[in-house]
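Have a look below at one chain only, the form predicted alone, in structure tokens format.
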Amino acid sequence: MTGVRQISVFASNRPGKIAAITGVLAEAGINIMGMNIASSGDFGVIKFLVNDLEKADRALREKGFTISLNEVLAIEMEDVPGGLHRIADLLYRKNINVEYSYGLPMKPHRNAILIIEVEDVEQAKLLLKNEPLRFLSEPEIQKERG
């Protein structure tokens, strides 16, 4: 099981703030493949999935943004009803706490991509291994949005 990283930018929660940020990682020439913005009065974060972590990293930060960066499990996930909710009991019934999740699409016709941010990733493998689920890494993701 290979995790996946995001990067997450701590930004003042105001007019411009998230093209500001796009436009550096799109002046970096970076493929922005999914995010998730989650605000709380007057700061946020704003989490991405790109194609090229090192270099968002490094230009984000060069232009004097807060950043972290932190794995994820990225799951392949039926895009039918009841798929989310397969993999949610999946979850529960093994003691593994979302702390926050979003999807992304695949190419045309096929199933989703479920970004899901835990508190220990690795204990969350251990729990997952033996489950039928498919996990993505990086690369699979890049190509699989394709």
Given for the second form:
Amino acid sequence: MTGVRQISVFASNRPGKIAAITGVLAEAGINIMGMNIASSGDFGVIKFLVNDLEKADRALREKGFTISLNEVLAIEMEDVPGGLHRIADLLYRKNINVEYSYGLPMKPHRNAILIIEVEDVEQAKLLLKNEPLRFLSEPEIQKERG
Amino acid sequence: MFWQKEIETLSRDKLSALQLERLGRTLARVYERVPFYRKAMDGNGFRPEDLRGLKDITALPFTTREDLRAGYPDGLLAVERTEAVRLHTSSGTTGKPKAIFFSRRDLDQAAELLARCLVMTGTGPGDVLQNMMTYGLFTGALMMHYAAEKVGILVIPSGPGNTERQLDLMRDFGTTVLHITPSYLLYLADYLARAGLDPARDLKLKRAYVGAEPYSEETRRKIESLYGIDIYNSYGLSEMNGPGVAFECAGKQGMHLWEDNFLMEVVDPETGRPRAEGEAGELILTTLNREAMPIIRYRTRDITSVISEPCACGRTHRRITRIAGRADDMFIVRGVNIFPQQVERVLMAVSGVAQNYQIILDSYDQMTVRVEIQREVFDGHVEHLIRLKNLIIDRLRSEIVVRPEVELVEPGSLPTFEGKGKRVIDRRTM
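Following the display of the form predicted alone, present the structure of the form predicted together with the partner chain.
Next comes the full complex, this chain leading.
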């Protein structure tokens, strides 16, 4: 299965901080496919799934942002009642702890993409290898996203 | 290595006798020539000829910064203006500056003291000293300049700033010694790292004299390992010649204060009463060997204590401990006295934290410490940042008793300092 990388940005919790980051991405012509904010009072970590990771990385570094790249799992999720539960239950049975998660819509199939972030992504991939799940690669997300 | 071995290793008895003799001369001189001191002595019923022992000095009032300001421009001068050959001023944040005059002999004496310091720490002919302190009304750079020339060291009078050119000078002329402020030295380390330079490999530095701003032992060790050099603490103030009043020897265990030139006392900063030997308090200095502008019992506002045990280096002049803080920098939160240096000490010992910090005081029962995280420790996990933050809070609470708020901020987002750093922002009195 192919890994999907997201870019995380450290940010003080101040008005205009997100706009400062998205401004850099917009100027660099980067499309944001998914986004999630993990906040802890005075600071937070903003995570982006983008169409051009290298370019986003370069643009944000140049502007002095504190960033980190890490791999996440992108799993196709049926857009029906119980769709998320099927995956969550599987993760539970494999004893995989989810740190962060967010969903993306998918265009042609009325399905969705679930992005999950775990402490040990390599181990999670190994544990889920033989399960009936569809993992999406970066190009696949770009193609299938709604 | 000694510059003036005889005087540097004079027996304690002889040193005390010399101090008493010089104190007597100094008091007689100011009584006769400086109305401010004559009035002070008369007011306390003291005449210079009453002096029997060094302890008798406690009968005299202190000289404060305010007294020096009130005497501006030349009210405390003990010679004719024509006999003074150098003027330095020390600016306060408010009000008039303090003006300090030096005669030709005073300047030569100041250079001798600092020459002792240079030689004591292994600097000598063949060394190249890049003097990155401010030349001008501030004493730091000029005093070092003359002392280094006296010893026979090549001096590069670069002054501070223009980091690119500083680096060129260091490389082109093989600088071995720096005279610099701690905040600029830290800034320079960051600059070198960004330029992809390794000081141990790309420069010839052996040691640095770091002063003019307080910094902690942790900061010293951090800089020493960043550069692979020795850092020697120096203590001085413009009112007392500038740098070289006290200096570390190779042992790096406290700074030898040149007692043939200065008489020291340590007092309670609140009451002015003498502290017991070895106890911390405000350092009080009297010049013993100055012509143009002797100063009696000057309140330095610096907190230190005296180390009376003999030093392995053989010098008999007693040492003072690293300055614990300025009596004026101390702030109070929930009734606890706190020095910024305590906070710095804790932060420097936590890995994952950069060199810059800020203390914000918004109320009398809460302080906030802003800390820059290091770029390299950020791995995208908010839990790891929370863990770092909690670690800092715990360490600070055990050091300063008060539990502070801690804000983690982005690297480079706090102001960096090329000169004197202002770390505490007190909004409580506004």
